[in-house]
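Here we start with a single chain on its own, the form predicted alone, put down as structure tokens.
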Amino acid sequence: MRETLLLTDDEVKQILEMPRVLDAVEEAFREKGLGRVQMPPKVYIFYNKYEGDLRVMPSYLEGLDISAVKVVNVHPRNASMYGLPTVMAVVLLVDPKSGFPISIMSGSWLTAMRTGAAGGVAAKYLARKDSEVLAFVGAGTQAKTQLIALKHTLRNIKVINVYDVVESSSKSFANHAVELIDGATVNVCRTPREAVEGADIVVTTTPSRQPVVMSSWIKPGVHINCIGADAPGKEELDPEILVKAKVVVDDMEQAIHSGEVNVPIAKGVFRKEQIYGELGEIVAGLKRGRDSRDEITIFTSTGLAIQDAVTAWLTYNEARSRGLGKLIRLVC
């Protein structure tokens, strides 16, 4: 008889180290580009008077053999009425084989963690190598898991800026920041302007609706991780950089329905075809990354089923070495 290995969102934080992450993550974009995963779009649900939304991802990935079905919820309002995270999420790994449930564990740090992973990625490829100066517009735990990642990926981060509009929530990440990086200043910014001006490298992890981030104060060169766009009518960018900037997606069909430039393109101010291509396109060698130091480069995340399936697998094997976990006859 087999058995299911339960894990627990603390047992997940465990086990989970960003540089295996950041493996893991290049490795499934890789595959994504070569042709070798399943993924369908991740299908949404609306709770509108909640101001939530539930989606269902799941994914194989046939070359590597791993498959996982993850259900995850955003409710921004969750800290202030409920006390609970504004992500949650469940992870289902799958036996291709027989469909068995191999585990079922707690898929929020999982996801934090990916989703940090996946940026750390893009900014291997389309950031400059030299980037010093990160600015984070949006300081919650998404942001700290960005900066976890670019912390594995740059060299030489010597200047931290970081704007939100709940400040104690910037002098957390500020505190975060001053562990992390040793020697980097970090400031607490006033304004997004204040924290965007003159960085190499931008992170927005905002569930914003409109633009937070201006045109005007973007400069030659910059690459920015545009994380928090990932639901239907969600926009952190003025379109403008969009138009301007070589733009790289994880997903073709997930992002002009719910990435970044879904209401540019609804709106008709800018075109899909003006996609450079994928990120896993460039990461398997089938397309260039940056071509320039001027170049203003933007990756434009959705989150993908491929990389919640390999964190599930990387979680699950390593959760068996340790002997964490519960096992329990879910099938009998």
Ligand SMILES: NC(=O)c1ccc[n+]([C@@H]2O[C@H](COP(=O)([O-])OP(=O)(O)OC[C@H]3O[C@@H](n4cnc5c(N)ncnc54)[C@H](O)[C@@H]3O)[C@@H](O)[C@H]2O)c1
Second form
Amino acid sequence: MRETLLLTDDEVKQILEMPRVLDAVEEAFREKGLGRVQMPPKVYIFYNKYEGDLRVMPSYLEGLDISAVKVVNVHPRNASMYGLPTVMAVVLLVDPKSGFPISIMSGSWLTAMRTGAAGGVAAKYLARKDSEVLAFVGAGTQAKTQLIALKHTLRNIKVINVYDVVESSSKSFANHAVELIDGATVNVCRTPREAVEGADIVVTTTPSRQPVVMSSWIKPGVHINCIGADAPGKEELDPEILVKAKVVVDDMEQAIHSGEVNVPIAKGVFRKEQIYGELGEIVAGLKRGRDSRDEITIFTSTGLAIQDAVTAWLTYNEARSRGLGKLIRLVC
Ligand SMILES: NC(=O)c1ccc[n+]([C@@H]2O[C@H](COP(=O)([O-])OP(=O)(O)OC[C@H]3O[C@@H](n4cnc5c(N)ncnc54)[C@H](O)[C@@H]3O)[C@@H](O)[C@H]2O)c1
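With the form predicted alone in hand, show me what the form predicted together with the named molecule looks like.
What follows is the whole complex; the chain from before opens it.
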């Protein structure tokens, strides 16, 4: 009898630990760098009258024989209007041999963890190893998992600055940071400038459609993880920063369509030829990561379906070995 494993968000939360997600996501980027994945760009539906969208994200990692499809929304007004998270998702894990649906799992926490892991992998290859001061602009769900990943990537986090337009979100993030990073000084800032000035690593996780971090605030040698811009029209950085930085994307096509570079390219103030390369190429050893202490590096993440697939595979195997979830006879 063939059964499909159902996993709730709580069960996924019990299972996923950042070090293993970091390893899985790094491997997924390597596979992409080596050209061993099938991953058509995300397909979007825009619910303009509700300020939200829906994306479908299929992928197949041929070398690892892992395949999945994620359906995910982004509705930034959800918390205030409906008491729901901005991002919710469902992942369908498929057996490539037969197409059988092995598992259907909540992808909400999974998305936050795999997005955090992408930021962690980017920092591993692009940030200065001695980075000590972190700045977070935007302090919601993604910001929290970005910090969890950086905790496992950096040796010595000393200061964490946070700014969010909603002060209670900054405070909730600050509590999370105090619990997570022993001995770090955590500052709730009144402006994004106060958070960013003097930082070694800047992490942006807002749904903004205009720059929230300005070029004059950042110092040489900074690494920036831009996570929020993942749909056309979204941007978080002053384009002047892109011009003077080594810009690394997760996927060339998705980034040009919907990543941090999409608005500057559309406006003609940045050219796609100025993009240095994809993170997978660096992880696979085909391109260099950081070249000098003073170089400004940017990772712009749109979020890849292969990150979801490997994280779902990890979740499924761990759930089976722990006896978690509910098996149902869904098809056949
Ligand atoms: N790159 C990826 O793989 C990926 C994955 C998931 C989500 N995202 C994107 O990341 C963003 C955040 O997602 P989330 O799940 O953390 O949402 P969230 O609603 O939990 O958090 C977003 C936070 O940003 C704050 N904010 C909004 N505008 C701001 C501004 N101008 N300055 C400072 N703070 C501001 C909000 O108050 C909120 O606290 C969204 O744009 C989402 O589409 C990207």
